[in-house]
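Single chain ahead, by itself, as structure tokens, in the form predicted on its own.
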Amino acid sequence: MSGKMNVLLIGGGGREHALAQKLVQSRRLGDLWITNPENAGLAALGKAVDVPVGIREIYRLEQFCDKHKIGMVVIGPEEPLCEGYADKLSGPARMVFGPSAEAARLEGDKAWSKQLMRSASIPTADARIFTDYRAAKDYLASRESPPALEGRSQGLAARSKDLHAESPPVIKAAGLAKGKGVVVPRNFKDAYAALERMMVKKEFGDAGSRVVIEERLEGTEVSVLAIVDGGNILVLPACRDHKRLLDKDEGPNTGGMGAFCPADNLDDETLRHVEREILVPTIDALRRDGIAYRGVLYAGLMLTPAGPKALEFNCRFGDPECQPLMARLKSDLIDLLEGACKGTLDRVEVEWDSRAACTVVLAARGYPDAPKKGAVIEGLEAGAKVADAQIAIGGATRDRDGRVVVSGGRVLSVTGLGETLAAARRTAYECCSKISFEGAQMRTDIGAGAG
């Protein structure tokens, strides 16, 4: 593979900044164009497109790509993938890294995804799908207080009730809800409230018109991401992320407060099992339906006593899992993405840094419910000088005075590299200590206690 190419990067968060940082290291990059110059990090690395980027005016973006000889489009977020950007922007002279709209239903429609997993005998949690609020509420009530079984002892029925009371099911909005559509309730009161928020109050819009009520699995979570070229699967080093806002996994769920790579709870044998029993059957099931999957396949897994089970699929790099992965990737990113687009992934040499990576997210005051914007961020230059640390900007822009200010919920993600995870953690937190802004939130236990 050779030759320079112009690349268009769609998206504007920390994931996209991490991808841009790796793209500009490529010997093959011509011009890097970006769709979100409001992101202060992206603005420093690429040229801003000068046309609208909404799906209703996608033809304008097509014309832009033709005019500027864009050879590859890299789509970061799930929304444009589910809306069909990959289908619209691909062409004989232009590759698109990211699955088609049909393939992206794996993430965009959790009910459809669950049905596909069932049809392919992929190990996953038992679940029921509802479009009617009353039916969903009645089902939840049956899980809270299952009727006494005829012919069984009262003690058994009581133990059954106690078991359900300890483990309310997970409530999921079937559609895209910007990372907030999955509720892991602490009790049944929270579960009923989640149903009402989704189906009655419509807090997630159409995304909550269907819900998936899913068995709660016990175990430890891990993220396995793979690059897929339609047939070949390249499994990436496994990651673990931290979804809760506060230390000790307390507080509300978020889009992610940190991650580390490689994961400490997944050995090579289990990873091969995941590839064989979950990833390959998923790609084969899609192919049987005439869907060729190209892009990132992200499996969120629970490692249960009965083996790994799929919690959900995403159709793109995770944020913040992308950040430690990109920090450890030593190969040329354009070569890797081109292999996925052209179906030649098996010919791409991929090399990873042997060191561990740990990513810590700095979030705005009020995140995740109502992040406060406008706080001035200090210390970015000092943080950038910390050896083996990288800063990806997610929710920060420049104001009229040129200062970098908070503009979103997850403001920065700071990644440290180290010979051990403990060393990587120290580097990441040293970098974080150089940076400050009013109301900053961060967890202090990312990767702590890992093996």
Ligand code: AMP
Second form
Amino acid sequence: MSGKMNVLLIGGGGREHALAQKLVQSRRLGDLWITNPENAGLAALGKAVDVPVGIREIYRLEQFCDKHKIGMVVIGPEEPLCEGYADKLSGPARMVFGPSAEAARLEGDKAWSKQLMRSASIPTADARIFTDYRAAKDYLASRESPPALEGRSQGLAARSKDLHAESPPVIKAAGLAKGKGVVVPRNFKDAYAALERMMVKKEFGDAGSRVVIEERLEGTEVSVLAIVDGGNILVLPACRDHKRLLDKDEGPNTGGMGAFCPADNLDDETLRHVEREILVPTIDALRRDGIAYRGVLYAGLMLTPAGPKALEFNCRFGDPECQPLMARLKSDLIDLLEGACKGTLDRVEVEWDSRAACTVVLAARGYPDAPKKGAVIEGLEAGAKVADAQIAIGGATRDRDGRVVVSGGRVLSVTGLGETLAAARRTAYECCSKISFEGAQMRTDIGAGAG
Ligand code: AMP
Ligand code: GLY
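One more: the block was the form predicted on its own; return the form predicted together with adenosine monophosphate (AMP).
Entire complex below, previous chain first.
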């Protein structure tokens, strides 16, 4: 196809390091530029941009792109997408992989996203949206003690109250809250507390000024990611992630402690159903509003007894879901991303490794609340020698002495490939066993019994 291209990669976590590892394999890559050289993995693969990268000085990054003939910008995280980096950086001679700010509202504004799902009859949890704390609290109270139903027996009313008491609704800050804005409360007391933290104490700032209170769904979760080019949709193999910090899905929610691909709870027929009933209607609904979606559309789904329902949309690759996906992608990443940018995705041949991939995250002491920085990481070289394993750096940097030290919450993500999921996880854990740093936290059950 076309010639070499200079690429600018925006973002600084494990997802971006996995993307960078794949980009440098591309026969089409010219120079790789990065915005986050403090990430030791990215620093080893790309050249650091030498201008400020904030949205206020976005013209500096535009000028940089012009000067260095950047042909493609790849935006990893949701914040720059929601802030409009894709809109600002695209130009006649430059493609951007990632949706416009308008399209990124699917992730950045859960209230808007819920309304869109509703208007397009996309299966999702029932929900109400509130801007007023008192109204939200009253609604919660009505859910806790639903009024006795007229004409029904007392017994039924009591049972219905019990049912509500068992499952308080889920409370979500409408805006971006670094993955912390969703509370699945154990009881109504926790639900009221979450509401107060969001709407009164403003723990998430503006992100919590609107709140979505939604029906709690039961089932198993799965992440279906697709690449979209404005019209065509390429559904990627489904993944599962593990959001809780501790084994057996205990402990607080995190950005993700591990993931694997393909998912074990979704057959091809259900995947096609998800494409038809959830992904396509979403893209169509956006198009009706004059919004062309380009980039990754990530649907977080609950497989309920009544079929798959959308829990949320993200406008980017998942972290860590991107790691097992990149490990399995055999095709040239630049060809794929270019197809999405140019609207020619239907012409891109995509090949996947038939093996399974399993990714285990090594997190810092204190993650997710207060990750402790500075611990020296040992064993990265030994880990890199494990066959069929790959290490992505998320929160680690080089200190003055050249040692790689912890600098963020999710420090490393280690991916193993194997003929079966069990083999993939053995490889990932073997690689993890070579690596150590003080206070490292790791789940031991990623991909095991997949829960
Ligand atoms: P989200 O960021 O919206 O995906 O929410 C984070 C996590 O909260 C999800 O992965 C689910 O585990 C859980 N969650 C969100 N919405 C619901 C819901 N309606 N019912 C049950 N669990 C939910
Ligand atoms: N791993 C979940 C996410 O990236 O949102």
